[in-house]
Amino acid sequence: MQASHSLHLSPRASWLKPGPLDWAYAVVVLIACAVAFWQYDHFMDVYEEAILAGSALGLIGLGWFWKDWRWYFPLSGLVSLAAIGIYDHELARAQEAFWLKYLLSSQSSIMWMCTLFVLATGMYWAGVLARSALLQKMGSGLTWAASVMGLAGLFTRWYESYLIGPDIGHIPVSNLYEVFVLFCLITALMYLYYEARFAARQMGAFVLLIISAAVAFIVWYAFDRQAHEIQPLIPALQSWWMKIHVPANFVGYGAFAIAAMLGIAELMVMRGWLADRLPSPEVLDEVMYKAIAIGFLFFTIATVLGAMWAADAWGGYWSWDPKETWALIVWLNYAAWLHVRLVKGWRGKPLAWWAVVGLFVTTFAFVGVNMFLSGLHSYGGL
């Protein structure tokens, strides 16, 4: 039905055409590094330096390249300057200022975030059965509310760490509490950029449920075991490495997660079910190959820079610790998925069940590595 006009992108390139509003994004990012220079400079070495100003070049690309993230970035800085502002450097009125207390401090931001998910995964799913395509757009009106409270909530948790003490602050992917809000972040955007592309809002339903699954897991780890509370870095993860090899890792994990919920869906449409309901497999198979494509990418960076990093800090780029095996294990695992599908041609359902597969090889690598095994990454356990 709506898949059947789906294949029929916009054009590509029009961001090597930059419009006023793509150069007005440009001037704010550039006074955002600026100032962020300016005022947190003594805390970096030429390194983070260099990080800040390739962020700052790889953002207005961004903005260039979807028009959506020109009004999605700054509106999440801005909810975090409200927030910042509020706290006026003092950390105790996070429990006294109303605003801080129920919706802009780190912690209110996140669980706010968990909640439009929620809501967004129940409302992609009363959409789809109801064939509602407003209830499928509040869906992903949900979905960016969420994404914005969750970005704003990471920027302001990140400056909460400074004001706990200038040697505490740190960039907020240091533990499992702040890299599951970081894969949902990820893998929520991710999708939207899909949905978008792809008219196709009812993969929402699949997407969402695994992204409800991560937000069952913070709620949970924050108020049983306290995962919230801002620690200070352990000496191994004090290092740059950390600001650019955990993204890279988790645009990987946020993208393999994407393609496996697709293949669950382009599964059950080959079997009949909700088949009139969700878009057709042709276009679930596309948007499965382009999540693993990008994932793959980030996830060989992100194993590079890990490799790299391990060399700076314990003398060796390979130990054949269990994190650095299993994650050889899911690189070779989509290096065969994409090899297969672009030199053998295969599609469709042995692609989607090698998907869904890879889900929980993936997953081992994310979180069972932590939980069940013992290296040189034990710092991530539960």
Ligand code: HEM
The other form holds:
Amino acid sequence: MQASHSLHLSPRASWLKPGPLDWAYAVVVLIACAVAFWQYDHFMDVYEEAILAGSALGLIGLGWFWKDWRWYFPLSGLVSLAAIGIYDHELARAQEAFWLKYLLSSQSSIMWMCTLFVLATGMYWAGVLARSALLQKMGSGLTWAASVMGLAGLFTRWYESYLIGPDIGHIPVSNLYEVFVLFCLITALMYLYYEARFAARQMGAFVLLIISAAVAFIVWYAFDRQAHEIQPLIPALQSWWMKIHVPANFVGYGAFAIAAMLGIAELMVMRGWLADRLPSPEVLDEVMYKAIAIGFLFFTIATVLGAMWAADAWGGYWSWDPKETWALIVWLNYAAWLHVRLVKGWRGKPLAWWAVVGLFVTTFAFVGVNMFLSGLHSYGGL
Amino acid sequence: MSSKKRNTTLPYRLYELFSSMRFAIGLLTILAIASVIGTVLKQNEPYPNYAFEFGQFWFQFFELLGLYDVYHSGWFLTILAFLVLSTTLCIVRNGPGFVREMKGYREKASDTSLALMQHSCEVVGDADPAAVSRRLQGEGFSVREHRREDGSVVLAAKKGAANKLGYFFAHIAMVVICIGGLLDGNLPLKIAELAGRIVPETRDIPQSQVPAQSRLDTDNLSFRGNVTVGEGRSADVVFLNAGNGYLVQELPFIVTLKKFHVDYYSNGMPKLFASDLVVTDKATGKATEATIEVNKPLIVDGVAIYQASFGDGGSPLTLNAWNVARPDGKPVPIKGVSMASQPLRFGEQAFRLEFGELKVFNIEDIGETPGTADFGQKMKDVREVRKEKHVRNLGPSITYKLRDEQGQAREFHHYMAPIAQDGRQYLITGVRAEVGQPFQYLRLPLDEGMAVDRFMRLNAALANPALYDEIARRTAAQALSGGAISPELTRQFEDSVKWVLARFADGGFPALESFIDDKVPADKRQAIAQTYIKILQGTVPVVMDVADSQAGVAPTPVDEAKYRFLLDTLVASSALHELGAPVLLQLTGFEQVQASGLQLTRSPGKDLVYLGSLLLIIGIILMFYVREVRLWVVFHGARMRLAMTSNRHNRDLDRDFEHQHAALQQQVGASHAS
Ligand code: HEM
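Next up, the form predicted in complex with the named molecule, please; the one we just looked at was the form predicted alone.
Complete assembly follows, chain above in first position.
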């Protein structure tokens, strides 16, 4: 049982030595959280207050650890604040005010996110095929832009839900539409981190493919099924647990999706396809491992949180409900993957294939269960 | 971990097998497959459903395998138990070695082995071991100095020993979680069931009559059961699902439901389920009052009480029973209670009237179907997070079954309030002969006062031969004055009216139709049918007048609306023949008594499971994110050897090695300068 991945680049972790910008960022986050607390405290229970405090610390830590976050997060917040300002407590303005209508209302933001992700996919592929660093850099820029629109869109949607009715307002992670947006966002952000850390932008061509697939689903789901409408929360979902359980799950799903796409890239390189245009198998292998490791950690946390929520909501921490059971199967799958890599020392082809197959298992747990199996967890039926 | 002498006794070989990773992975794979079965095959359904689905042979085979409750089957629990054993043995087997490794510095490593390491190099020059040691400690290493016999000094340093600790945390966690799970899986109960000391009850009998062999004492370690309590009622047992039947679990207290609350959003989605409870301890009489909600259980005496479902707790009802076989236009008032059954005599026929659920709200979505809008509209829709929901509340409804002496039942679904359709108001009742079928809905037209009485009166008059003469006479007179018939045809016309009325009273439109099909040549059928319909349409206004004047109601002129009412009356009157029952019940009042479905659990393993989960997460973090690094510097005088290993090779180690190399070289320089 051996493993390693240091969070630090040099012997001392750089994020333990914050610079002036880090402090400035921390102050911004603290002020934002203080304002949120002061404005909305009457909507929160003590657990939610704890979650807010925890988020403040987590966001500061994340910004210090990953420097790009220090501009990304405040920028997304500003975009969303602009939308909130223009709304001026009036939901109907979404169809009237120019900026809301074409850019800033949650649905417009999310549709922009979708568009930008698809453009980014094309740009990355053009960059890979033309061996153009510039095009790849533009792909990366588009991905960042899409991520800003996505996060801002979710924030704005959160606000809009309260405009519909104070009793209807809730964090937008409560149904399949919302979590698909979350999936795109988290996958893109994790990818952007690895891209910078390993200086391997070509990976984007693969990772953005799965994001584009999710985008296709979002667009179909919204246009054809009107799934984007904000629905109030049924009693089972009215809990602060949702705020942490669902996002934790999607860090897991996003990471597993990245790993699978890199698995495909690695298999291609090993066959000599595009080998001169893509990173080496070793690099792909390492990023794949890191993604699965962090995904596994978060998936474990999410499942434990889910169990604790279930103990409050359903009368038992484990009911062998199909979603729970499939979460366990996903978990066992990646646990086995990590074991053979770390204990038995497997590398390369078999693990790449396994990561790809893992995505099917994960996808079934994510959408398949909602479509084909019914149970306590039937909140996100198609 | 190679054993020096091969021990080949059977117990040792078993120990080796059980503690191997191969075995554990095998168990986990079986566990995963078994879990999949449990999600694909719906669990804990009533047994007849399975028998129906699979046929007798496979039904029994699957039952033998325990597939209807996989997660509580003996073999599944056995796998879990083996997993505990296997993981425990694995810890016992690897633990001591890991502890030794965590403690050790490997300061006795030989020059050759150090030279063979992947990250190893010579540094020319000499540095001060104490200074190097200080620097390493500053970087987080713990260092041990060893003086070899040949006089050279070895600094053996390490950091990240917690990585190995992660192994212990994560694997002990699995054992702790499984033990907690097994505790709550209630192994003792399963064993008692297997041994036949406890036998699930399969009959649907009152709780108090359930025999002792199907009852569980209050000291039962763990359970998870359900009970439904009506408002103002109490329960002191819960029912546990057990295979094909159930067990009765005694509670240490009495739960009383004072009031159940349910609240809806404007679109009809449920917003709140809550129960006001009083829990009274049986031994001490101490009472606890609390309100539980979904996500907010109450814990008393280690038993958690959850809001699980809700329903009708037996509401007193008042109804009008209309005789539709021999209608007299007057109802018989009766009383009943929902969710209960009672005898009902009707003429010489005896029925059992079985009431189902009273639903006070029936929210119906009447929104337009999506996918019909054009592109511009779609773009607008997709921007809109709030959609006006087109819903309406159909009001209270009741279901009931009317079972005859042969045991045949018809099921009815009746809405109490008038329901508007095409701008007119109806009283609506659905009927079906079999559970799986859709309801056939019957629409009885209502008069201006939203009452069904006028229709019933008309229906009775239509079926009353004593009135036919009068009706026929008046109809003919009208037809005559309108010039529709000639005076000499009056008699014949009157006969036709009477004949058509009699036929219609006999079996509605279908009776007329079958007569035409039997007696009229095919080419004339269309025309004859038209004539009959015309006669009926011409007659009903008269029927209404006659019926109204009989009942002492002032006649009203026939306008457009009244005429539509009359046509609806013909349709409804005809449809009553297909009711398949001599009586139609109309709900006139109720007093809602709700029931709350409670789930009660005692799970002593919960805290263990949570502790295990915490250990698991800490363990994973330590294993993945604490890097174990070892470093050696051997001081030979004029040259030094630097070597490093980590439990995993990656670029981090390359970078660390470069850093150490540079730092050491710098320290050579430093000692020269001084
Ligand atoms: C042991 C217990 C639980 C496990 C293992 C578990 C597992 C999961 C997993 C794997 C997801 C992934 C997201 C998805 O596929 O959509 C998920 C989503 C979700 N869970 Fe749970 N969960 C548990 C308990 C609960 C409870 C008790 C609730 C609420 C009553 C809940 C509410 C949700 C919601 C709202 C989502 C996302 C929405 C959606 O799927 O449409 N979970 N859960």
